[in-house]
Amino acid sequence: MKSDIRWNFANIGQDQVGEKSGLSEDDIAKMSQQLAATHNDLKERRNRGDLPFYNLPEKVEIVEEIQQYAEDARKRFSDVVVLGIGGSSLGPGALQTALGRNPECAADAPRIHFPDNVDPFEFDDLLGRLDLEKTLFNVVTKSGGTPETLAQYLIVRERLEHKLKDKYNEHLLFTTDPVKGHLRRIANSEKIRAFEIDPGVGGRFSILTPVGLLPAALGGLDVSGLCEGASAAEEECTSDELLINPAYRFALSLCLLRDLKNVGTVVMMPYCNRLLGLADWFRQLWAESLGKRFNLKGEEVFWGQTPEKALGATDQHSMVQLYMEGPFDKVICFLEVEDHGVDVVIPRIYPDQPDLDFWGGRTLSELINAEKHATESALRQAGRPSITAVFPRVDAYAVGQFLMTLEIATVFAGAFLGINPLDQPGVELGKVLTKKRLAGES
């Protein structure tokens, strides 16, 4: 039975946290018609096919053809590693971290590896400890030209080819562009598999693509499942009852909490720990769409929130004491598990001792819930504004409608807001500047 996320935003308005930072209902309502504009402004870009992302969870085509090749892949390989980073490694490393452990995930599923970085001690060490003749490497990269892929397969292609002589191609699958670009070009020539991204469709904005769905169906997840709820949400988050409309809530949320009461920090919070890749993943998708120097009428603007991560309980031992009495910059959107799929019990051991046998008899996940509802209530109590995504369980139909949910929040804001969601003019010039040192110029 599927049931759905909730989501809770009572906790950003003044009648909870104050004026201080908190949003009151004039202020929501001043913006009606700027909603209506910007729901109106999505629909019609969908209509002309600018956001293919929307579409992604009916390409039903794709998804069969991922499935039938990782049923296949799962019964030569025991590994699996993802060369890609950003919207490349991010998304597809959070699916794996929020589900690759439930009960329906396939039995054969090998392990995947997700070396997003360039470190080299790290990267020599995975492929020192690789069995090559058994391990698929899919390299990620919708342009074909990212510096950090590009070597990473380089070097596997080398040591490849000097194991597995003329076999290496069986071990090398690409995920790019369906034209252009060195792995297309290279895929045509080689004879290596290679799925398509659509050019449409940005590297953060992706998952729903063979670079999300393709790593998942390899480690055995339900891929049906995750468009299932994604598709969902793309019902939900299309709906023109605004304030009613989770994707556009959370959006003006924290649009306004930036603009009116300058509140420049989102901290997302899980309480369990699978869900902490999905907060990595909104962190890029977040900064990267919105951190931006220009709006669309070329005016400069330097917007941004600030995306962080923390992961409740642990970090109610590190970082709430800045969230409850720092400055008035943050907001936190908890996300809360109500059924984590098993549980613990807590024994009673020192009857005698009240202090020790208070917790006999009790669980940990009423403990960890309970431990979230508390920082929840503490925080509005000292004014500090949250907002609260509450998971039923955590599978793949909730995970996906999370992911279309926040996805379609992001192309809201950047519409609300007027500036480009869609691109990241500020990352190029660092790899301009890296070629230019790594060729030895200044």
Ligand code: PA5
Second form
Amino acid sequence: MKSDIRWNFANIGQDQVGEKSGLSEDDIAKMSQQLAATHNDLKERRNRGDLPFYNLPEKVEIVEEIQQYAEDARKRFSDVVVLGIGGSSLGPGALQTALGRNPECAADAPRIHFPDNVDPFEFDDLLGRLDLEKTLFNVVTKSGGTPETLAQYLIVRERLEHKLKDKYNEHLLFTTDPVKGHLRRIANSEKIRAFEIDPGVGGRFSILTPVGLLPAALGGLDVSGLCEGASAAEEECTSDELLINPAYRFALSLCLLRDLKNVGTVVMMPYCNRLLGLADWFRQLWAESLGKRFNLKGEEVFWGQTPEKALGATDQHSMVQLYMEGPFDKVICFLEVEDHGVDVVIPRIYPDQPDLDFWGGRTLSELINAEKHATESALRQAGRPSITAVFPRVDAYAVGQFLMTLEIATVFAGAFLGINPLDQPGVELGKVLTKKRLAGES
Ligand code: PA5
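For comparison with the form predicted on its own, would you give the structure of this protein in the form predicted together with 5-phosphoarabinonic acid?
Up next: the whole complex, starting with the chain shown before.
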């Protein structure tokens, strides 16, 4: 059964949250021409082959190759370590967090680790706990030159060779550019199995390439369901029915809130621990794609909207006071789950004490979902806008749908604002300066 995500944009309307931070129907209606022009622009660019991420869910042959590799690898390894950072780690990590404990996961799945940071204590601790004879290292870097990933690779390469001699390359798996970069060269010369990242797909848009799908398949996740959900979203979010397109509505709502109402922060707040990784993935997507100094005309715009994450209900006791009564500069994007897969009944132990007895017989699902609805309603009453994505269940189909919807929303926002969402000059500069500093040049 398909679990289509439903989006609710009602609580960004002025009729719900008032004039200070709500959008009027007129605010949206005035954009209709620009909306249509942006839609046509994206269609043209896609037809020219400039936005290949849209077509990734159709690449069935790659999925089959990945599944075959993973099936064999699952028999050989107890642990898989993904060495990558940014777009080469956040997506695959989010998939594992969301889906890695679902009952349909392959029973023989190895443990998957994402040590994306170069924190010496953590990395040493992880390597010390692994049995190298039973560990596969999936090194993921599109450019092949990212300092953190290269450093981790070099450390691992030495330890593998020391322990496994000429069999070290059987414990390495690369995901990188088909032609360029250090990893591709090493893969060719040292006979290391390597999967390709389409050169036209940027890091943070690469979750449906082998970057995300290989660790997902190794972890026994439902990769076909993921692609099916993404494909459904691609169809829904490219239709000419512009105002019912959830990707366009999401992007338009956030951009107009930013530009007309000074809403400079979007907080993604799942009421489900398994979805917190998706909020991390979204932070990078929205921040790195749209936080830009220049627009496409070369004018200084310093555009950006800061994506944050919070966890419901935990952060109701930490952050929500600020969201409710602090500055009018935030929109909350709730992620709600209807069916959590399991439920826990709260027992009835004190029948003679009405305050305690009230909870008896209710469930944790009822409680967490009631908390989400109560927070949404309290924010509305306080004049604070919100959007909700309702996941019927946390399954691969819904997650795939969510990912593709937000990727399309992000490129739509870039085109709408006249900003290039596919580059990241600030990140690149950091990489160059790190190297200079270590070389003693700055
Ligand atoms: O989205 C991006 O392009 C970046 O965040 C990259 O994913 C990140 O810098 C890692 O780059 P690479 O995959 O080249 O190692």
